[in-house]
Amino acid sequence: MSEATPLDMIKTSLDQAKQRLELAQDSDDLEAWRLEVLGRQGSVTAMMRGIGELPPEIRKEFGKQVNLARKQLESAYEDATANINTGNHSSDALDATLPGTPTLRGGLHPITVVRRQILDVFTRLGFTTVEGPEVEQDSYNFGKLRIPADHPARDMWDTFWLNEQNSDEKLLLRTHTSPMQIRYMEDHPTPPIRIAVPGRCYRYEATDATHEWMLEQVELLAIDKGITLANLKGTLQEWARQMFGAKRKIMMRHSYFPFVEPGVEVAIDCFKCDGSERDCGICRGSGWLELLGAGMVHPDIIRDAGYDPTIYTGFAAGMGVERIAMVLQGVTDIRHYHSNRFSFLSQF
């Protein structure tokens, strides 16, 4: 039997490679074949590297045949890949009992969830949801809410200003959602008014476990004939019951806010303990958790809106959505909500 020539070796290698390719069952088999035959250390690559060691009279023909073989194998590899990807291969390669690849599902941000819960309750209580601008005029954010430039209450807010202080109308990122009270009353000359105003607010302050430079609020405003502090208390108590449980109670204690008189801080009774647990993560042993500020709309604001304060009265309230979310969701650091960490957000 005569000894095989280099050209015979090409045909033999080509036939063997095609036979092994026909046995490939999945993409892993295909990749192993590609590395073995067409890869940098593959058999075809080795033959091409050995051309320079052949006698000069057969180098040209050998190189031509190797290139033809490589093209045939590349074409066969592409066909095999397409067949496997489209399922045109042996049914034994597909195990229908294996679980499918799970699809990740998105979800609402936890603050969005709680904001919607708050607004759903107030909608059932007869309030209409309206929104106002986040870039606000100084006059609406402060002046028309009885907070003039020299008022000490301005020290309660460190503020993001957006233009020069000596401009005709200074602009800022609003520090609370209360400006929408004024805007809505100006556009609605005749009560009754019952609105809930959600939105982001901004304050230039150091962040810690309970403070962020951006926060979300929901503002309430009700103006009508005969509204009293009892109406405010009843509204907030029913809201607390629907948000935190049917047995919830609320407590009001006097506080100062320039745009209401009287002003009150509102707390709910602890729904984890009765106040006897000093290490309670909700009330810290006090039995009460402060949630929001509220009060009766100041007569000056009612008058400036064009209403007669001897006929119309009203109440207002403002609550921080993050604070309520922390209570409902057991979160101890407000900064987690805006950290964009998937491990945290995916819990909700």
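Everything numeric in this text was worked out from a predicted model, so none of it was measured. Numbering follows the first chain given and starts at 1. Basically, rigid core = biggest C-alpha set you can superpose within 1.5 Å across the two forms. What changes on going to the form predicted in complex with phenylalanine:
- Superposed on the core, the two forms differ at G100: its CA moves 2 Å or more between these two forms.
- The rigid-core alignment places the CA of R20 2 Å or more apart between these two forms.
- Once the rigid core is overlaid between these two forms, T210 does not reach a Cα shift of 2 Å, moving by less than that.
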Second form
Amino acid sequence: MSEATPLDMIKTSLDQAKQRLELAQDSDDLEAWRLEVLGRQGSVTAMMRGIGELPPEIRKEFGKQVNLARKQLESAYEDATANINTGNHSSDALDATLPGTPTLRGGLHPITVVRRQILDVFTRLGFTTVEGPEVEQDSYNFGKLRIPADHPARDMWDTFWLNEQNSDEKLLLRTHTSPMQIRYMEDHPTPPIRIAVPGRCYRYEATDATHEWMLEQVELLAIDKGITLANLKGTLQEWARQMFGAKRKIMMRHSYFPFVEPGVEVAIDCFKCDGSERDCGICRGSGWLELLGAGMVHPDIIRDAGYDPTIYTGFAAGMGVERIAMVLQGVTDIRHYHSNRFSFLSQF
Ligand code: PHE
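Can I get the form predicted in complex with phenylalanine as well, since the one above is the form predicted alone?
Now the complete complex, all chains and molecules, led by this one.
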């Protein structure tokens, strides 16, 4: 390798001087650097002075390069001075006083918020949360819930079938969370049972402002010695108060579901108008909001689960999370929830 030429040395001292300039933290450092590099005793001046000792043929080029280097160093020095005066040590240093770049923060889906509210109440009331499969067997979704094939009650749940209807075990997307009543009882040979079952359900239906082909439910099941309709009513009354306010009352009206006897439909009094406004956007003047189906678990189902129906009784309930969310959040079209529109979701 050939020895470094005088021109190489200019480049080396230029680079080193620039590096040291970057380390300058304040105006004292800058001044020290200026004296050391550009001052009368500085390195640039020293190089100029040494020019006479160089071979004559490179003196001209050497002088030119030193002058260029001096100009670069002078402008670097000015930049550094300006930066230090405005609080920047170098142009790409972090300025902690500038506003940050906003990052998009995620949030909980409005249905998740309400599902959690519902489950929080039932957790406080002693229910354990469990989940079941969304792809269900015909027998769990229907047969074991006393909804035989061809029974007119099947019309209550239009179904997405997943395989041939005449194959051995028909599979479907569950139409409600009630199958988990059966699954849980089969897995637990002895009561007491107190469970809350959240989960998605699917219905093969045309959609409109109050119907969607996918919905969430929360199912309740309580089995024990001596459970009565009064326990169902008390549980739902307390749930309604914690969800909708301490003044709320519930009303039960007779209804039919094949897996309960008696079956009821449960409504709360309107928390918006107390029934006083004829054109109330929530209850439409009726004063009542129908929220869920419920009832006493049919004794056949208790027996099929292997429990003695003369000893054990129980209640079950099933509620639609979207329906409750709409009421709480003032949403008038259920289809908004799963349409994935950011403008809708970011309101919550
Ligand atoms: N599973 C019923 C439905 O989806 C609701 C229900 C659950 C009714 C439990 C009674 C008891 O419509």
